[in-house]
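Here we start with a single chain on its own, the form predicted alone, put down as structure tokens.
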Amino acid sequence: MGIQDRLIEDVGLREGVSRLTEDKIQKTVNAVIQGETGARLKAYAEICLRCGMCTEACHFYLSHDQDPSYAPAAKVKQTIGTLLANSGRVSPDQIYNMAQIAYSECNLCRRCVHFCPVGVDTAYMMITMRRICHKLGVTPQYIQDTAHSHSATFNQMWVKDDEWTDTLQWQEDEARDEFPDLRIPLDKEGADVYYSVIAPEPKFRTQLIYQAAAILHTAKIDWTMPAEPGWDNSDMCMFTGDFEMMGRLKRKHFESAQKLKVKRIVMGECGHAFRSVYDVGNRWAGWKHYPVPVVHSVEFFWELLTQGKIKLVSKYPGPVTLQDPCNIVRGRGLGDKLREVIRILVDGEIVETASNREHNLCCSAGGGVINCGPPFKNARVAACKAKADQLRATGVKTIIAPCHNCHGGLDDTVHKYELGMEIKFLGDIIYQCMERPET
């Protein structure tokens, strides 16, 4: 099956190309290629050896009965491929069908560098190709509109100033029903953590804040949060191709720790933001060094468990699974110590699935995918396929997972293959059985 027979209609890819011509979609590509991917694109593309090992690694190709059309490779040579062969005179309907691959087929999961030979990052060929449709004007309704949001308020869910101060403020009271003394302190400098979420946070996942509010609260951490737009460490700009605003982003976010003096930022449990922090964000501004320290939570969970900053008066009953977020395990070896933390907080075996650490599969939403919405998700889910025959294997009931885009992904995956199992965050669980301070 080709491009051509699972074309998915989309209001944002098809307005988009409506609006193009060759010369259009020639100029523009060659722009890009010219003026921004150097080297390293064109020795990607050559020294591909077609040698068809990283059609294994991918878990749309696993998951729709080894058909090639999904390999990497394959991926490849469908989009950017066919740009560098024409010197980027294709047609609009041909850049609709490149859009569909590069956003919605591909979640830069980075698992198909692990197979090949000779390094070929498939990951960076395909957000190339995002960032050429993002020229164009291509890019799928949905996530473009959160693109917006982070461009008119620097969050994307258009959370209003006041309603984030608000949404703080009713965390805040309601935890101090059970922790009287529990403050979530706003704009305090010189404060030694710099805690950013995520915009779903504050919009329909306020419990993290809350579990996350008492857990430094019991650990006695000496912490913030901003009160002023740039505490949203997401970054749907990013997967867009949006290179700019991701810039900007980036800035607004150490800008806002820098103005409050902190020491570092703790991440939530979120796996794309930290790799825009680490390892695209920083570097489009610019940055050899973060300009303030950052932390991922599994890190930071890590030492408040290992400190005895947090104690345990139970542990969570185990056997348990667990999904290792691309970004965080992948792309930055957190592996190890975020094992390290569940064999703490949970009593009994951690059963791994069949591909785990750096080969672990993606949850099939990460990359922006689960981002273009809708008019994707069964095609989505369908990808999740391979992932869902593994959790299945495992044969237990507990997923802990420390990133959203993974919650989300598995959410719909557990659903769709009647897996019966419950996924956790970490915080979850640290909130389930940590010790409560004395009043």
The other form holds:
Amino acid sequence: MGIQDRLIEDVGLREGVSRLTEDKIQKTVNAVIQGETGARLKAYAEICLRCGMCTEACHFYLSHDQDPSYAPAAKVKQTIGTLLANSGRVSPDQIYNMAQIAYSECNLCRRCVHFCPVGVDTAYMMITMRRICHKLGVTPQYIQDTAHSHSATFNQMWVKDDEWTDTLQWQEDEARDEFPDLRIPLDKEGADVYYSVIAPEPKFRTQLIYQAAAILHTAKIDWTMPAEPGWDNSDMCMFTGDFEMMGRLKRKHFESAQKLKVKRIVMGECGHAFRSVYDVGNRWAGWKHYPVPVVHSVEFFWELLTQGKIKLVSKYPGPVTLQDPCNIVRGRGLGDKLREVIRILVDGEIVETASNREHNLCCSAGGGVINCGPPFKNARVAACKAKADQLRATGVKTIIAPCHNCHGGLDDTVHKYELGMEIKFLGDIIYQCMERPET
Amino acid sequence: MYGLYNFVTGPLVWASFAIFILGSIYRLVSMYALAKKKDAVSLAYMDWKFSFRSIFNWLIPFNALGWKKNPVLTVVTYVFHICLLATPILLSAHIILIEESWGVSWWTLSDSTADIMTILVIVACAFFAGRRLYQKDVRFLTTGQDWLILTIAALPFITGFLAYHQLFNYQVLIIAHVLAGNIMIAAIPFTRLSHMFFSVFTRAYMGSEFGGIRKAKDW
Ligand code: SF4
Ligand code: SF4
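Let's see the other form, the form predicted in complex with its partner chain, since the form predicted alone is already up.
Then the entire complex follows, led off by the chain already shown.
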């Protein structure tokens, strides 16, 4: 019982700690704690009553046979709590353990917030731990690779500038078979909508760009996509603890929209990128809220459907259940709109999972955990057992999940636990059921 | 013995209240200064409405998800905190002392009610201790500090109970009781008991973030 019994070999973490000494660790830890944290960390560390009320909140705990070392406060105790108790002086091996907990055993989903009476934010403690790990150069290899890509290309997937525009043109070409006058307008100044995506879309989920273009075209939206970097709204640096780079990413994203003088940014169905835009990255870059209005596609689809800009020729056969993505529901209150959109799109009932809306269980992929890649995959899917049980109990065949992370995580979960369910984006359903302009 | 009694009920009470009040002011002021210096990005989002919304919703038993999922702990926590605060403030023996010194008094509990409330506090402390010893997750979390504050909170009530019922040596117990009470008061700003005031702010902050930015409830 405890982190030392479940260590996972990761070359990023291993190489990282091999370069450390206790002196170096202590210096860095204290630099972060004294330089970057303040009353928040101090108060949380002091007033956590070790009451265990938050224990039941966490799907890691629920999915691991109630192993106490996975409880939220226990994860704090084994990471930042240990650093504070030892004035930052711990061994490199301990840093390895702490990094594994912070990066791969907490999704920063904040469900535990709903359980803690004194308002301790465990996710903040974990992200602070990640910040220290980043400064120590101890990050899981796969997610670090995406962070490197961010800093070299301003997108997460090493998409080159010409590949980006090529991909958009390719999708435009494809779509013109179906919608002869469809365009993906690049760099159109003053457009109503600036549509931004995450880099995995051009990299390997191009059909999502196709679908979005089809929907925007059908709804006759005046829209554009930027031809230059800034188009990727995702942010793995927020999750590795590379806050400097996180700030640069958000600035690039907003500035690219400002340069085009668009009215607002519409983001694809992604959770973490949305969090970065309204809650985290904007703050680092010095914007209290955001300089250009941003809407998530759940809100945007809601507008299109309720204003009649998209009409349906059929409804998607229900019943369905849904995955409330933490970052847009617990993080941004879109639970009601999401349900309204589903009610419009689906013929049949919405069967709720036992924990829903802002009390939902995380898909176990969020917070950068899925981005830590193959070494951590089995552990991640194991942590989704509690969610899998809730999904199975709904007895339905379709999960609607308007978030890339949720999709990826639930894909693995459905497979591993043999749930026999299919997972849909809202865009998939709208594209399938909408009235085509030409017909 | 009498001299000692006079000392613990006289100068020592003054001292412990002074430590409590000055210590609390110091802790709050320095924490606020630190927050202003280092947590501007959190302070900027503080919001009265959402702060109170959160505090209010968390004060209602079984309203927040955490309370719902820990029903026994919830009952014990509420009973414990109510009795812990109300008993000493409304105990007639305490009020008599205050009246003798300053000529002010207020409504008091009947002695038998106060006795029951004292027992409830002791039982609650035993329950908390039991969780620390036997409930796996809580045992994993527990540190010396947690035992310390549990002891600090329990002792005034245990000694008070024994003294009231004149069990063992009354003189020794009453002095021990006053001493324990003084220690508890003085310890508030410097131990985890400080959650008494800091949690108001952490709760308010969480409420502000969830209400203003995350547009979701935090309970
Ligand atoms: S995974 Fe979610 S519930 Fe578990 S500790 Fe992290 S933020 Fe809390
Ligand atoms: S984080 Fe909150 S709920 Fe969890 S042990 Fe600490 S005080 Fe209790």
